[in-house]
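Only one chain is included here, represented as structure tokens and corresponding to the form predicted alone.
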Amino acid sequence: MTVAEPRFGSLLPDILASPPGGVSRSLAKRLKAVESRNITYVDSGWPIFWQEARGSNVRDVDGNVYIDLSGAFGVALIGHAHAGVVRALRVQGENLLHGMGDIHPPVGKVELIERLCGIAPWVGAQAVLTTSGSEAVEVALKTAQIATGKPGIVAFKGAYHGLTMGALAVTDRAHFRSYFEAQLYKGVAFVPFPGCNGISGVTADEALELLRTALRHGAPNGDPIGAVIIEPVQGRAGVRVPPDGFMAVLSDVAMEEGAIIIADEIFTGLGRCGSLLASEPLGLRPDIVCLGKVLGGGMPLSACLARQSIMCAWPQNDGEAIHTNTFLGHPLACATALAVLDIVEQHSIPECAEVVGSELLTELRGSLRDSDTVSEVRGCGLMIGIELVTAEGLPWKDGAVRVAEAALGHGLILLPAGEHGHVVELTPPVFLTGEQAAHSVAVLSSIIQKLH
């Protein structure tokens, strides 16, 4: 009896000519003449350039086949090319390429937004489709202000929710702010958020206390606050859980003080986290969420849910919408996210997600717990943060990125995360093999503890 090969999804890394390779060199090269230097970091060691994916696999230019434990920046849950996704973009390509999303709708416009308030964690809700992570939050923080008639917004140390205008008055991170303080709204507080190990701050008790007293006086301009936006967990900022309880608390002190909730879901969202919201089991009772990434299975589309009474504060359309853009509800990535509903839900995807999550870390921790450089790995579902240390205990700068390069040379593409680039974050696809996983958790578990 001959057993069959893996197939090209679940296969372990095969790399054939050191990354980058000459192709991806070369690339590299040309892209570097005609693209904005902000845009993609190129060096002697970065980056590939992608020719395939499928499953938890890619493949680059140069024929060298990785393990994504990045997930595409956690797009690919569901893993890359899923065939129902694949399926549903073809036949809608062959009939609907483009519509008018907010004067002629195509009909996956309708069908979408219906599924999707299907799954608001309220009766009754309205949505906005928009195309980016970013959008979703720029209509959150919109209907946040018409609903309340208050500017103010609270936001939390740490934050990643996206870097146009709106999005990013309310991310924290010198690194991206820096260049447009002064075009930036000024009207933000920003609370800390409660720290995950001793490196990262206040406790829970102290970031409510400092919300209540933002709610209460105000931002730092003077205006009154009428909403409070919060990562369930903080992805970018190192996959930073909240303490238990938290949530529930803040949830509390918004609604006494009369302040929306907006839950950027978009990271966290559609079982990322092991449940379809974040937010449901963190006890955070949100009144706006944003959802993304995972949503469009590849292709890009984003949105923001409401309940009905909060979205209604935005005027009736007279004929010119006041939010809108040219691919709202386009047809493809209509298409494509209604196929993602339907995997996420046929094949218990959040379920999956925590098991594996689940495995995957305790897997880490018991190979990492005698290293030095590591505070502590920690994780909700397919979302794990490797925090690394110094020997004095600070966290260790570009650490993290040190361990990214080194794991593309074994086959491994992973990111770093938090602020000074001292976590290892890993959001791969939910299926991920165990010879993947173990593979995985073998190779950058040396990686790490050859670190100096």
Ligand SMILES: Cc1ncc(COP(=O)(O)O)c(C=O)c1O
Second form
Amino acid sequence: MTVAEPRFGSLLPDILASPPGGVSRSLAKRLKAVESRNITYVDSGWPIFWQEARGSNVRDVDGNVYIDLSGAFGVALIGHAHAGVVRALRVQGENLLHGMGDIHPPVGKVELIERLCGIAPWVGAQAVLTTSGSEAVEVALKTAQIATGKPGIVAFKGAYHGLTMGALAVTDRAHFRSYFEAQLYKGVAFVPFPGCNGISGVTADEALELLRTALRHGAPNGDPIGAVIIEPVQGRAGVRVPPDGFMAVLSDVAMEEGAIIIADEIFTGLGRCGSLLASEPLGLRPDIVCLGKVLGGGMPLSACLARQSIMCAWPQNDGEAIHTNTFLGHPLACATALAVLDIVEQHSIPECAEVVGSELLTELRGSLRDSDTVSEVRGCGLMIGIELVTAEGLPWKDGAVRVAEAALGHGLILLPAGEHGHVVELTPPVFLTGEQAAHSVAVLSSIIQKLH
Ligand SMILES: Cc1ncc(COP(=O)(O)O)c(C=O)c1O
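Alongside the form predicted alone that was just displayed, please also present the structure of the form predicted in complex with this ligand.
Below, the chain from earlier opens the complete complex, with every other chain and molecule after it.
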């Protein structure tokens, strides 16, 4: 009997040339000469240039094989280059590469929107397809304004909703905002996101009281507030999981005060957090839902879904849409998204994410329990954060950046999160093998124990 060799996708790391290898370094040099210096971070240990990716593996241009614990910004929940997605892309590419989204739409747009409305948390949903997560948020904010007539918004401290101007106005990180502050809408009241480990948290009750006050008194610029935008689990803020019951009471408060709720499920949605939408088990009852990342299976695609009664506030198209874009309903992205939705359903991806995620969480908690630098390992499905602190118990500034750099040298791709770069964020593919998971936990724990 022969034992099958593990295939690219389920391999352990194999580092042939200390990353970044020579080919990556020379590409970085070329890129640095021609790309805006703000875009790709380049230093002696960063970045590697990707050549190919499948399942949980990435191979770089120097032949190094990595385990992708980032899922490439959380996109690759069903793994890189899933065969079903690649097949859909190939078939679609041979027929129609580009359509005229809001004028003469490609057929896939109809099928995809029907499917998305089928998974929305309301009967009678309607949707707008968009291209990036930020654009889905723009459409959600525009929809809320049209539906409520109240421009003010409540967002949460630490929130990340994207970097286009409307989305940036509800994103709470000085790093992203400071140069553009003067151009950002001033009608946003930021309320604390509760309960994160005592470091920067307030209790759920305190947060809800502040929410109620903001909804009653209006935004800092005096505008009445029509909408609350929230991530069910804050991702980029450092995997901040809300306390039990918080989202349900938040929904009651918003309803009582006449505000609609936008759930930004761009990171959490489509199975990442162990359910199709993270809002549902958390008790959040949104009126608008934004999806992105996983949706396109690697193609740039996002969507804004809303209750029909809310979406109907948009005026009838009289010949020219007032929100659209050149690539709206792109046929390739619609085709891959339909394949993604099939895979998510047929392989019970949310349930798998719950099982794989809770095993990973338990393993990490066990192996890091004696580490003085780790204040908490937390998560929801396959979104896991390891929070690092100093000896004084303060967020360890750039601690997770150092972990990410060291991990790369050992063949693990991961990203830092949190305002202080102090949370190691893990959002791997659901098909991470047991062997890959065990190896990742061992390597990560050893890196974290040795740092300081
Ligand atoms: C919760 C959330 N909203 C919005 C966005 C913005 O998405 P994009 O980068 O596709 O514009 C992100 C991206 O990470 C996100 O995590």
